[in-house]
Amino acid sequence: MSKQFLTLHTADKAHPTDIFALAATPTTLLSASGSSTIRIFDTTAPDFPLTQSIENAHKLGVHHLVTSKDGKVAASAGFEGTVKVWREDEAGVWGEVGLIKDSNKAGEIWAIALSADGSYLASTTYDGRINVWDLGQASMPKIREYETKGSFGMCVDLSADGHFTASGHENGSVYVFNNDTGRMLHSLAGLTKPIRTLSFSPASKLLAAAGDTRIIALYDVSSGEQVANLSGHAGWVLNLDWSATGEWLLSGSHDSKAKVWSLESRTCVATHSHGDQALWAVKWLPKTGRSELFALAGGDGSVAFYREAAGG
């Protein structure tokens, strides 16, 4: 079985540097850079016109950007070390509402993941260390420390169930604890290079994990065993995102490559490539009639909209 997708829009020179990350919700798209602005499209136009831009959001430039399962609060880390936290008011328009620094030195925190209701955020240190914050209290204060072994961590998610949070590291491990104890629930095996990228199905029961092996491995969240291995990428894997039934992962590349994965079959579907650059980012929108959507952005600064060729 294969799945066609075709090219409704390309934002081109989006933002003048590579896009880094790329968040969604209900009616837009977030995109943010090594510039220091992130972007907002309006994803319901068909033409999915630029709405606002969040001038020097970091003046180093944004390298995370995440949003919640709602779509009213998004999340952003900059270059220089810290975490910006922003909602959308009635109007439509965001604004920064919070700022996470824990005296950190540039760089300190990297990684970071939003929590279903955009209650906690997850980050990630360059010593391995997992941090959850509270961002409903007004200080928005740090309530655990997950320790690991002490190697970079390069990518943390929280599943949607609010359960687990789960990290993947420099050294090829990936964590995934159980936020009701606090503690470690799973070390999991299978990749020995670096995790760059990692998610948790929505409905919570697997984990797809990937990197520098150019394999997408898929664990068992309860077992923590090994489920199944996905392979085709020449290329880093940078980036994953399942869509919102959890049948289909969608992944980029540093071989400028993006690939849908059906979950059933464990067989890429259909794979698209997004100029000759890495591709940092891939996105799943919501559905319009029965279409699939996702938006593409990387190395050339674009954001390309893509949407199933069957479908209403």
The other form holds:
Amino acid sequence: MSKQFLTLHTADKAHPTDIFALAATPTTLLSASGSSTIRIFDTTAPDFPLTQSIENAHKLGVHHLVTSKDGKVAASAGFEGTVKVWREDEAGVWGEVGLIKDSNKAGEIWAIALSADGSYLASTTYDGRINVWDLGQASMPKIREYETKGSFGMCVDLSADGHFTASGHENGSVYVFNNDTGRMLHSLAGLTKPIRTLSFSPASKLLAAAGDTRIIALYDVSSGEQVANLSGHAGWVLNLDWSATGEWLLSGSHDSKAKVWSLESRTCVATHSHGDQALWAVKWLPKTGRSELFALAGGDGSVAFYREAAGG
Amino acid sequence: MMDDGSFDDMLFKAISNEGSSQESLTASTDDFNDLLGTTGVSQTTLFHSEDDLFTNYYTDHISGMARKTETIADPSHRAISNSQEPSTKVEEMSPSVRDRNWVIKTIELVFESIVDALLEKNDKLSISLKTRSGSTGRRIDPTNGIVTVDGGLQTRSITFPGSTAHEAWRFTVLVRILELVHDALTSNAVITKRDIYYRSPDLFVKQAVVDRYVDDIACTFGISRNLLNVSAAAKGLMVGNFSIRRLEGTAIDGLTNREVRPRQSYIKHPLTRSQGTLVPNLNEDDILEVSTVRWIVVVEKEATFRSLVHSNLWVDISSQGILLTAKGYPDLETRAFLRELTTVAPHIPLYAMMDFDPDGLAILSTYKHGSYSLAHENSHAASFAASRPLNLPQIRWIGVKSCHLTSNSVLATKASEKAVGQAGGLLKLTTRDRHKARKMLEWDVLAEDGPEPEWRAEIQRMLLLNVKAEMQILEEHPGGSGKWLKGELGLL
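In place of the form predicted on its own, output the structure of the form predicted in complex with the partner chain.
Whole complex next, starting from this chain.
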């Protein structure tokens, strides 16, 4: 079975340099790059107009950008090592509401994830620690620190139901922590090379993880069993995203290819090329009409929007 | 005793001068820069240093001689009479030229003041020194793309006997180096940092101590290290189709690495093919012959240089170009030589092959924009009429870049690299690498609107991917690294 996706629109040169991250809200797509500016596009209008540019968000560039599932909170991580928290006001304008700095000297904050309601932020460090921050309090304190074996935490995710934190590491380790008990639930085996991306399914039942093995591994979150391998990428897998229903998984690779995987058949149903540079970011947009939409961005600085072909 | 920063480049003061002298120890660097600026202007017609290795040897000899005469005739360059007050001396000196005589005099002032302090039976002797630690205060000059000192240098004073034995040792080191530099200057001989070290190895403990203090002294005086008559031991290696003819009739041939007498025939036999010669210091009268050179390639590492020189590729292409390495961060001599080479032959393209890691890009930046730790040398050279700035704006970075990392690149651990030989040349970043990369993103050179957007993007990609790559990665290129290099040089 294959599925057709058509290019709907391309925002050329949305950023002057590599776009490292995309994040979505019900009505917008946010993009972040090696430049200091975060851009926000309206995804409800047919030509995806740029509605806001947050200048000087992070002077040295932005490497991670995430939104809460409800779309109310965004967080960005910059190369200087800090995280900024953003909120949208009634007029639809995003503004900074908080700054998180890891006081630990070795602790440049790297990957970040937000809980579904935007009240917690999880972050990784180069030396393998996973920290959780409470954004509900004015000072945004660190409320939990999960220790791992010291390998660089390259990616992190929080499950939509709030129960789990997962981290992927440079040495191939994947850990799942139980947020209720504060303990490690699983140390997942199977991958031996850097894990560059991982993502909980919308129902929090599955965890997808991928990286330099070029295989996407699917784990059952409660048992820790590996339930599937999705193979087909020829390059390192840099980014993963589940569609809102959990039917589809989108993946982006270092060799500029994006793939759409069917969870039902566990096969690749579509492959798209995005320029000839690394595809750093792939993102489903909230389903508004009958068809699914997604966005791709990477080394060429443009954002391409795709729509599922009718009847596909 | 003194009222403003005109004194702040004076190296030495007795601590007992209290009050006003303390102020001058930390006198604002703006004043210092003003001073440099004015001397820079006023000396344009005067300046000529016979010891300056960077001196343009195309300078008209006659006018050069005339300048020399003027310099010597300048009364302010005579030895200072002992009866004068220090403040008088400095006022007299400040508008003058910073040449050999000026440096000799400045060093003598330091020693004089030590003697004065001893005669006055002061408890402490003190020398103040500008230190160059960290990269704060460096910025890139937008007009010429050179890293310059931006007034952020720290001044510290080194006292004797000092509060610790270590401080007393530092004072002794400094005095000993000043003494050796003074000897070299008065006898008009050039000494190497290595020479200095071997004069008192027990005192200096290690070479790095000498290197640091020599550069600190040059920085404090606001002059190039060459004006101290101190050079680094030659570090750079080069090979290729060039020759250097010296006035006395000898010549260096870059392909055979032989010194030849005039009219002796050049026999280029494969067996005598050069494995590399030390980058020479060019004298004013030397003639650099590069008419058949079509490209210059600078490589970061000696290992890369050696493997290229031993390759079949090199046999194939050596008659057309020059290969050079400074074995890591380039020394002033190598940079000066390249600057000279590219000035003599500006049409020859200059390429750089560096590892894809933070140091590789920092080394590239040193070649192109000048050194961050020796920023006083970059700006100094730029401010002197007879010397050239040491930057190389035309240098072109050809690799290794993030686009050379392919999906087949294998991240090798050191162990598997040896065992399986699947090297791939790809390694993960260390904590130090990540720290250095982050610090580099703060450099002016890598600023968002700075001169090197590609470097900024490459450092960011490096951090995202968490990998670095050495030259071997190019072996994955179809046809190997040799074919890749030929392609980059336009030889295919």
